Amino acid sequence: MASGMSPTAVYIHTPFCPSKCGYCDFNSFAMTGEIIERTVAATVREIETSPFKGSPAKTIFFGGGTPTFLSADQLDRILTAVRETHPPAGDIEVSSEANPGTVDSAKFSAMKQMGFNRVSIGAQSFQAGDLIQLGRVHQASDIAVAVRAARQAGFESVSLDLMFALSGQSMTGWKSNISTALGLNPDHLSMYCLTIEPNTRFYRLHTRGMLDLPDDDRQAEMYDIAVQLSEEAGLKQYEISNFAKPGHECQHNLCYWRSEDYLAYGPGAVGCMPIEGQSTRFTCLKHPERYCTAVEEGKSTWFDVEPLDDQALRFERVMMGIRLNEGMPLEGLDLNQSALEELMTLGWAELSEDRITLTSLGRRFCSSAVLKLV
């Protein structure tokens, strides 16, 4: 089953959080106690017995959940297993998401010594009311403390996450969030519009009319000001929701957007690799208890295995690639020519000899553009 020795992006999913945020539909659990150590041990074992053992890592990314909810020792054991199973292909990006309420100088220093060189801090907002509404465990003041701790530990690539179009959020509050974030001099900013997902507390509130969400025009205005202020501060947009100083683009996420192979370990982790010559998506068991039991009994953790045919691969290439400011290669896609012409007439896209690129206007309508093209 092994995919050969081509360098591959490696993702580690940590499913634990201090609490479950109201908007979150990720595979995360507010759990404590023995299950955390048991899951760490199972993740290490899953990595060490991987059918893809030997494939070098081109990036390593710890996501969640909240990876920094784990102890420094637990993070170290998982990262060590990854590096031994998937030897790094040179001086690679080793990144972790972090919650400002779960890190301090000691943890960041330990992570830097382990080999992490990039950290993405989930700020979300600098407004106390927003953080309470979102269900975040940190306070606004914790964000600057976390950024300083990361810098003091030697991290040269620090990212901040922000959310906009929150219930009751004003344009003034959103501009303040962006300005405060930029004042911390991050190397990278991710700014995401709040989406209401099924099976979340926010979804239940929304169906009862209890969320005061901005309309589409206000969301577009918030997005435009995010692009403007970021680029004025020297953070160039390289993907619809992501901005970076030159050389600080997230290399791991670029693998996703460019439809490259990626490995995944941990409860609920999703990977996509060639298996017997066919690109295949696999999803690990989501609940930590079931995941741990499978590993401990020597069974596969994959509960869903989906071979991707040419049509599915084409859709994913378009859906992911069109998000990049660099555009998407046209080779091998056989896109709808009338749709291409329509997008250009609408002012949503520009076409070069070998690439299609969304315009600043087109990025507002990315999902609609994808559906037209495929």
Second form
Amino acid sequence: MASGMSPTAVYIHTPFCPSKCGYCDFNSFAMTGEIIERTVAATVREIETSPFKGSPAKTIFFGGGTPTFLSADQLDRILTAVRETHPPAGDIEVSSEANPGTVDSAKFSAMKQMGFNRVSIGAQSFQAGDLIQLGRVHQASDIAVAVRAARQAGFESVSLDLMFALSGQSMTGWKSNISTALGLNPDHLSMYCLTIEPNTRFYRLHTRGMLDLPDDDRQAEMYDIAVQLSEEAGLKQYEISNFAKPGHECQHNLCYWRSEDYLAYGPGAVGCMPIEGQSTRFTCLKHPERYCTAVEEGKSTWFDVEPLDDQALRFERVMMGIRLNEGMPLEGLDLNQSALEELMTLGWAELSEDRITLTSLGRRFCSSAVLKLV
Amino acid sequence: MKVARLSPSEFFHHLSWQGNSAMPLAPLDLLANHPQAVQFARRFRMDQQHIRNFCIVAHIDHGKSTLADRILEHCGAVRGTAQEQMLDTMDLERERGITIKMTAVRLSYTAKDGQVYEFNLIDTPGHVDFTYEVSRALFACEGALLLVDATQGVEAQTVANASMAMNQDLEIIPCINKIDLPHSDIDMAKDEIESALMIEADHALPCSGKTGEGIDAILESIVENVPSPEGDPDKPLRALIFDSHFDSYQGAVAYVRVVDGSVRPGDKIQMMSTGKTFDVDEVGVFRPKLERGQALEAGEVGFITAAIKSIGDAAVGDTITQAEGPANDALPGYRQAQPVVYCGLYPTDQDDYDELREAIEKLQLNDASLAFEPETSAALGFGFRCGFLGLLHMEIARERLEREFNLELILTAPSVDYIVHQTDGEVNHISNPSEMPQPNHIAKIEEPMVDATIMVPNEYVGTVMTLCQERRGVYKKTEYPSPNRAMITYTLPLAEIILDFFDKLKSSTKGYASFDYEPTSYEDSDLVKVDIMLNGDPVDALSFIVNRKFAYVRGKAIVEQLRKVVPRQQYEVKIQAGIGSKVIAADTIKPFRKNVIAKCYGGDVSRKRKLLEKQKKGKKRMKNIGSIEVPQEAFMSVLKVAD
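Can you return the structure of this protein in the form predicted in complex with the partner chain rather than the form predicted alone?
And the full complex, kicking off with our chain again.
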């Protein structure tokens, strides 16, 4: 397989968590013991034997699960393997997700030391009730402690995650969460509307009518206030759910939204690379045991390989690109002309000479806009 | 088309369904001129004294297929498994053959008296929609095995089918099945046969289709008790068509009972209802393998092909006679298939209109009881008004059109055929609510009624009566075939039955109720047309006809149902129900305020893409009425609201 020589985003999936949150449908496991070390070793070996070895790294991102559930040493070994296999193309973003409650000053210092330069802290809410409902292991006060620890360790780019439209959440509660988060002076803020995904505890609760979720209208209000308060604090929206001080936009995630290639390692990690000239999305074995066994036996970890035809690629370019405030280039998309006009009539979109951009109203109807355009 | 591998009983079940002209199963193609397909006539020409024509009548699931299976085995018609035999023949289908429906099987039975008898086991459709077809199949028989499940007793379809068999003067042989089951109660079954059916059950034959117990006694009883046919072989030909189907090579294949005379390849025959003539290509029987023959003689059962181009020319119930020197009188009981349920059929995509027309025409080749004519709807565009024998028939047709012809359809709510008397004296049959004249032009409307028979354990009598009352039923009588079970008869408007009556009946009686109905007459009724409006515009395809007393409740319910099934749109949607210009119910669908995926990163892309692609497909299936996207299920809303 040819390794593309242009720099590529690299994603590492660490699937372990102290416990499984009620809303989470990511590939995560509340496991402890020997399997964690075994998975770290397997991930290192998977990276070292990558068919894309030599392809330079444009960004490196550790996600999960909870990357900070691993020890500093384990994180270091994986990061070292990434850098040896994919030499960083200059002074690149090296980012990790972190959960309050699994980090302290020592771990942040070590991470900074080994080369991480951005952390994204999963705060979710500052209300004890919300955190219990979500199944988070941390307390509200842990968030500020974690942010402070990250700053002390020297991180110049710190992000916070918040969730809204939680069961029973009031507008006041949500506003207070935003203000508290902004009060911690993050460089980046992600604010997600709770989505009930199949195969989660929340899904089962929801189908039994046991969640008191805000309706559509309320969700829209919560979203609008999030955008407004964040922008007022100098964190500019650059994607549907993401806000940043200028220069602190997540470079790794921008690669996804711009439909660039990405490499991925670790149980359940998803990558998208050209293979023999065809864009191909691949998913690694999800269960750590099976993933480890495959690596140890020298077999491919990819269990799902999806070649993307032109139609799928076009759909994805629109679906991802339109999420960005910078919009997407129109060239090569051959969008439905009458749909473009309809979006503008509705006040959902604006056209500049070569790009289409959603308006703040349009961002609320992002999926509808995609459906009209492709 | 392929038939999946089946177990012997499934196989015969398959055959039984094949006996029903509208069932959506693959026809079985057999090659007739296979070397092994022997000329049966020389070998098996029988005098009428040795012929027994019979059928099995039973309530659904009382074991008809399994019993038939055993009878086939005992008569040596099936060596190994039926499946092997059948598939054997199917391998030969490709060159040229005729597609058959195993609607009658000929068997040779050597009785205890040492003589060989020719048994013709005739299959009957098992659903109330096809009552007329059942009656014609019964006409082809002299006897019937009345099969009653020893654990269930007599059920509604037992009563309906047994009554029909008795009306045809068939010799009834009561058989009590499933005696191998621990809860079987032969005496209970006998009591119910006597009290509900007035049939002497002292000598009812206990049997088990599963173990084969009692089958020999049944076969002997057929020889002893079922009368032999008494047609006149020297009279002009008279053969009753009791089933037919369409084969793309041979044209219509008619399944007949020869009453008088005989028929041979080369004969010129005439259909007595139309006078049309045809030249017989082939005659033959199924044993169950197809065998072509030299003749079908008086008393015999078999098939005829004669390059009949339309299934309508081989109509069930018609009499075939010879073209030269024809019989004077047709066999009694012929009537044209009369649809009782109507609905509009529209392509979701108007570009598919021509394809839909072709598909319906093809379907009609195989299903003479399907009636259709072009229809236009302001909301749905060009489509067809189609008439069906019942709701099941309608569902089958829809499924076949969607599956076999790959069409996406919108069905409007089913309606019955009303007789509308206008003030100017004009009288019309109207099944499409949108054709209903203005209220001030209507003198009176008559609607079709049915007699419904419901059998139910005593504790549910009250529940059933309440349900019937709610559906404008008029109580007729209650009988008690056994101390614990009641047989309730109501006169009900057919329109109320074609709503969700059967579902409601089943759910309110924990599944214990069995149900049958037959059309009776038309009666005057105080009916009104309720229009449904979306953002002020009436949607013709949603309007419905209802008794005035129920107009408000139904109107309100349908508005509520529409609010549930019509998704939120970009704009507010007002839903109203009205009679004439008077609004009787209203509701509003608020516009959606957001439609956005919160999180979309590298691992989410494929899944979210597929999610949106699915939504896009779903949108395509919706009908745009004005600027409102209306899902297919909305047009069936009226079915869901009859509480």
